Amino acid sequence: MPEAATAPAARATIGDSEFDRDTALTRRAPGVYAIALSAGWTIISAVNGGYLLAVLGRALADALPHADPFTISAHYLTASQPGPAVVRTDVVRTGRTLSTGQASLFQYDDEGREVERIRVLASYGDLDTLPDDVRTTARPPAIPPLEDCFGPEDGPAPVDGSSAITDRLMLKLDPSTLGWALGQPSGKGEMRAWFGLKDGRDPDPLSLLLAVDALPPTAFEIGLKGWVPTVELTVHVRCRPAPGPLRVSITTRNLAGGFLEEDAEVWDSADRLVAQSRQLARVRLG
């Protein structure tokens, strides 16, 4: 008899996915949380900044009376490593429609000293209470159909230790922003892609914090190589995303003094602008 066909893997759901498990925290005391940062969200052995932002965003969702991040600003102080970490939160203000809090993530160095890795200040609310009135000149990015775009699996074998995060993402890049992968960068600071989680989990406000920092750096299309560490990242979540893949567009207009900005827009399957961000990043020149 022929072997039975392998059943397709079930799609993960919000609250029961690898992303949810790897951002889960344990409350040790009021405002104090423990977590083991997963090595599955690393780039060249450093923990991805969007994943870290989602971890702190989840801690603040628990600490504040409102669950949805409206705006969250992070300063990345030292590089985080996979392994144990502590998040401490502080409620700054609570209101009827918005609550504000701050949070910091700490790890220990080789000598047992506590080191602050990232500090955030955020305002939270309820996205479901926002009015439907939208007046905008913004338009979704022009990206070819998903099947005409390319992911990490379509390229050469990755450098060891550099691609753990890509195994957890559904990332399909616009071919017009892939010149860097062929040794022919366009010189334009642009990166566009379809984005989702590999296990099929639909997007939510917390995963938008990951989406804005998950694409290859725009510095690659400017002709630069190597790690582009984030110094500061601010994300505005504009509405709850519809199910289905997201489209992410990132642009850089100015590289000066070894720093560049990246402006990101995230669009959902209903053609709504669901998140915006700006980050300042350091680049290594020469």
Second form
Number of protein chains: 2
Amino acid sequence: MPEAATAPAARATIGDSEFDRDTALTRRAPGVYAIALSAGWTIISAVNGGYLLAVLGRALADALPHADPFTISAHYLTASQPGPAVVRTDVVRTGRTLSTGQASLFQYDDEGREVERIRVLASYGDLDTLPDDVRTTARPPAIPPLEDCFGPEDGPAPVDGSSAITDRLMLKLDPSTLGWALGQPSGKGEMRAWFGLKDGRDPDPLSLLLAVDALPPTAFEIGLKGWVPTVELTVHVRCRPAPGPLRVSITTRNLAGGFLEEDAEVWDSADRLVAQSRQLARVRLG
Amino acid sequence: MPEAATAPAARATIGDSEFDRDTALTRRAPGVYAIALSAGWTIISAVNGGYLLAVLGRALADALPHADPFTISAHYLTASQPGPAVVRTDVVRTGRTLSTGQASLFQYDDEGREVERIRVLASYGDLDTLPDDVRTTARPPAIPPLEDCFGPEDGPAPVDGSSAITDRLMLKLDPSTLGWALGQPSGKGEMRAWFGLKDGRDPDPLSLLLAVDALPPTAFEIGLKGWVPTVELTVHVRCRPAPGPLRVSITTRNLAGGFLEEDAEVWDSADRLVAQSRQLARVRLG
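Switch from the form predicted on its own to the form predicted together with a further copy of the same chain and give that structure.
Time for the whole complex; same chain goes first.
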């Protein structure tokens, strides 16, 4: 086969990828980090909550003696914007196998005052030291092979507003959770997709924080429209993911009183349940 | 029917009950509360994590302009003991419908220094202002009627160590999740029970924080023994519970690497899914 006129771009790697560049922070002082939040991870014109969690997660990985988030909870206070931001971290406790830390992301208002966007509480450990004992009874989601699933590039843009994040993700939705994009929501609070980063970077514990919040809202399949802002998101990272695409399965079972929960499971190519999350989100009814 | 020689004790009420007395705090200064942690809510000699969460939850209900926890996450740092404790709260943000706060519980070491036991991040609202729109698709657990379930008082004490909490709870376990107490664990990570407070106090949003962590560990039914300490616990309170007993159903599906998750659902007498929680806990393997 003749060589292409221009060599294809090398596949991105963990540490050298869009995701790594856009979540990289500069340490200004102990516990103080600066970042310019990228405009590249917006969904319906809002900076994606999972991207923001990964930014905070990366700061805590630097601030704590342990590198991997085990359990991380974020409360989303005000809407973040692309542009300058500061992350401040506090070490709460350091232990032999677990350390706990807190982090806040701030931006600036028109008067230059700091406004807190997100506050996070998290416990970190070392995933590589966990014993191999795996007794998971949960099973991977029933999702068709990747080649039988569909991404935003396979159809017209179904939602108004900028969704730059779709340019950075390999996202292929299960056709049975795609009805909303065709004006025929299933009525079931489910969303399933194959997930990866478009530049080919393999998953790692920090990109799992993005993966749990990167799918369209289950609310769309329930027939609700509009933004479904996250109030709080807790992620358990249980295993370092194997290389290759992830499968993400999200379920909502308790839409009530103007709120809903989204439970996400993330499965890697080795059929491990590598992350579980639950978020509480607000819905606009009617 | 002749009158009893002594009148039966009046049934406790929300505000006047063991639970209220044992979670009551004294405000020493803005954001500073004192409490003597009760020895009455221990399980396997450890102060129950849900009782501790309720203590912190009550402090935040006082500190914040909104009274009801909507989503509350706790990281358990060091083991609490009955006795003097201080809770310090910080208001993170106040909004029209939601406010966010942080709280820490401290006790004192032998040199009188403060040691942080638990740190909490929570968002509060007003459950009574939520719209009536209920589209919950989850269904209540399949649990036999209360009279066909069994509590600790119905058999010999199956676990060593003081479990004073059992004197304060009405806890009736589903027989199909009781095998562990008879030396025949089912092997399934499930635990179900009817739950109430023994003095008859009806449930409320704060007692839901206790309810999600008051059952025996699912690990017992998986055949594991010993303490299963909670690393982190997040509770969503979705509805003010109706009076009467609650049904609590807990599931573990991801026991792996020395950790497990416990997902709890709490259903009230009106068949509402009033609370959902997930905790990450450590297990001792083999």
